[in-house]
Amino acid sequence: MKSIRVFLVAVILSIITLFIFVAALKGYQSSMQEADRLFDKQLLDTATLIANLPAGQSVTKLSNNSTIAFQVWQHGTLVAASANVPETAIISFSPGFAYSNFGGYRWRTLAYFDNDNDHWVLAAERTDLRYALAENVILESIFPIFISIPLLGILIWLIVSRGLRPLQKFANELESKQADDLSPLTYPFTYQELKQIGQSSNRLLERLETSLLREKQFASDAAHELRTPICALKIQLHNLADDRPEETAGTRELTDTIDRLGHVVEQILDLYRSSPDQFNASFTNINLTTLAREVVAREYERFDSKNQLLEFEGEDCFLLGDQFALATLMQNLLSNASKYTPEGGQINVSVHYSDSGIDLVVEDSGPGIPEDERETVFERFYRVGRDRHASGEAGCGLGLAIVKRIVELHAASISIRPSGFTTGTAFQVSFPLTRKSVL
């Protein structure tokens, strides 16, 4: 992941090195040639304080590792000299300075003409003592600068994080709004980067909570509009039940149309109501296993009306979770349960307590569910089978999906196995042993 204030930080410290390179690169140039400046001026004097030495006396005092050598030239005649110079000139009689190679190394050297005492004073000073001489004076200098670089890239990323300071605590106020909450921010804007920001996210909250209470007021409309139609359908189909006693294949097929409609309404308004924005859920100490047994107890007259076998098993297990939304979870996953076991099937149903927290486990003797749609099964409106599986029971395929919110609502996760049956599948929702936070 991309970091704003890395970003910053290398940009930064990579201009100002570049910049410090250049500018050293530079300042070692110039340093260097006023470097050369000086010790030509330093041969200078010396060649003039030689001139003034008396002719014909030869100076042999200066050792063969010395880093100046000279000689002194008289009508063609050496005159004096050092002792580390050869027998002839160590460069042309040409006033001004140059550059000669002798005695293995390469030297600087001045051609001096005395006219006072009438006298050639070659002067020749050793370059690389000159130079190395030099460089340590300029990187003795340079060096502390180089040194401070990781020092500013330190003072760099405490600016750049204390300037994004205002952006995190932004970020920190955003992340701890609820799902439900669509106030305002309350944050001090005082920066005017973070003021359109700012302005731009109210704007778009206001708007989603605009929206949303769009949709709660049409699911609550829709909800009452839905249901009385229903409740009246099936009030007229008792009623002409009471007056034709006979019952017809018709007559059994609107029921069961109207009971399809009825389930898929509920659905529908629990899926709405199992959504985070509008999950206010009020999380109590639940005793898993007690409330499955009240579930599978409610729901045990679909089983018998198929001859199934329904068998539970449990332990007291306890945990923090809203006991609507868990009720809505085990009824989904039993009436999917009954709905692809055929007649006689079987159907466990088992809580217990397990290494990573409490399992809640679902299992079927059906025909199963194919390992690659294993995960697709809780998406809204998917369906194994596409339309009609071959229990010849219809379904609206929201079911799972909203099994599979509740299971996100309480951390908790849920996965698909094969069941110990011959066939079928397993259904286990595991729930953590402990929640720190409630979405």
Given for the second form:
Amino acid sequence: MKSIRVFLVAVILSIITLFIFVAALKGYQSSMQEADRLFDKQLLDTATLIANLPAGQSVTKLSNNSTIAFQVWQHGTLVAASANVPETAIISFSPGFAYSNFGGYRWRTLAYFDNDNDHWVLAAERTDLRYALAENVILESIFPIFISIPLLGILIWLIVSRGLRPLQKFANELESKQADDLSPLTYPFTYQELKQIGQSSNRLLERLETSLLREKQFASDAAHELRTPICALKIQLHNLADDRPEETAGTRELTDTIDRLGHVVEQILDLYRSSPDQFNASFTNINLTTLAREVVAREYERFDSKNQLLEFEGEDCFLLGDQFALATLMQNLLSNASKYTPEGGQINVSVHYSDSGIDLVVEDSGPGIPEDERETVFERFYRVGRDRHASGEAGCGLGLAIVKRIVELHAASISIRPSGFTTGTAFQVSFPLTRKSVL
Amino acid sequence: MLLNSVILILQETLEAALLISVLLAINLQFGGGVRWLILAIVGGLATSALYASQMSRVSEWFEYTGQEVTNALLQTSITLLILLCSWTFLRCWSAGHDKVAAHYSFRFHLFATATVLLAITREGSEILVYLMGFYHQASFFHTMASGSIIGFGIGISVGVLILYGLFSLQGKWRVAAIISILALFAGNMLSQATLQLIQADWIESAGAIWNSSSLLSEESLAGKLMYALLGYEATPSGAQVIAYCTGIILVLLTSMLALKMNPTNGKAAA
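Next block: the form predicted together with the partner chain, after the form predicted alone:
The next block holds the full complex; its first chain is the one shown before.
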């Protein structure tokens, strides 16, 4: 049962059809009985008329195919008859209506004894024709019912559709709500049936808003509470390095661990900020190439420290987007490329218009991602080869999850394919063209 | 004339509508579309037209008992297909697992398509032969057409109500209703097949073992409805009663076996 509309129309129409047709059948049966009585009365009138004809005036003009037949018998002798009857009595001489077969037809018969003239009148009428006549008359009254059924179906469909419209409007209002809009529904719940759904939905939204506020507050507090001690740790470590300039393996590991901790906290906050519930996008017209160039410049030191060759090429490409989010996206892609490309490797970044929009491509000469893992790398906390990745780089597995979120928020798409180098991966983000983005 | 048309068309339509309703209710379990049904109906109408057009030739087979023997063969095939439909349905339901449903989905649709196709071939050919008999008699055609519309309308309406009645049942109640209807339908088919073979003198009949005409006449509208829905006969022969019971028992045994073969025993789906 997939559609309420189809269910209502089918069931209502079936019940109506069933009742109307059964009623029509009952009506037909009653009408046929009534018609039978009328035809019998007519046959009696005919017999009475024949009985009162002057003696010897035989009605022989009735042809063989006439619907009426008769015989007049007096003291066992046939004194008058129509041309379409046999010479023997068509029925027994007992008064009343009956049925008889002669002349190749079935007849409704009447045996009538006329006391005044002392003779029997046996009158008959062909049943096939009398029923055909009666049926035709009755069917004329049934015929409009046949036409009314499809019209009724259309009418029921329209009425049910009209009745379900408030439900559709209610669904539209829910659908049109922004992801961060948890205000109560303003739809006027004038219908009794929808009032309860509306009240329940508003209570649910209220609970959801309270819960999200609590979560937002927690995230904000947690970010502050985590950043402060990490900052303090970094300062303390810096002071320690000043006091004891000779670097040991222990202090080096401590510095790396604190950096990693800081990175994880920042990534978690980025992931949180880019979730649809929290994302307050301020979309402006952005030159993606300029932005990419800025991010590349900011991250250059990372590539330089690993002696990696970074090439950038691009034309001015404009799109509507959130500057901070897009910078985070590129930063994550570049950081990922640098992390998994060995020392002395190469990374190419390009921004170009394509047939369908704007393509941002980051490709590296790293080991590449196996085909069966290309979909799963966007899952949170997923790392290719787990923590035993050949690069030996530490990470929290959130970078590409953040990238995917930002891609979705810009109605773009991301794909992974082998890079143009001997080995390696190419990440391609395709932004759709909007009217303003081509300005 | 009108009543005769109503009764004949209603009887045939109701049988087909009942079968299609039950198979559609099963189809809900598999979550498939209804393309198989459209294919079966269109195919069934085509084969029924072919069968009706060749009826006189078919009748001459087996020393002029060809029509009876062919009908008996069709009815027996429908019974066997109903057993297969029951089996696939219950295997899927008792497993209560999407993968199992997908595994049995194709088989069920194949069996259901064949069942509907054969049922429509038989019912449709009888309707067509009846209608063709009146096609050239203009004086009766109007009455016969009206009777056919009324019979068809009532049959389809009852079918739709049975379908949504089955849809409204939940879990094991729906399964119980479906299997009960299929069992009665299988019994009805086997009983009709036996009657056809008795008429063809392929099976000997020792006469009626009871006569319930005084309670419910076979010729009345209610009697005809009961015949279409439950296979009611006022004067059945012993062979027919045995065939009817065999059909019911076969469906019930198949169902029990299908349920027993799965260790989850329907709990997952219930």
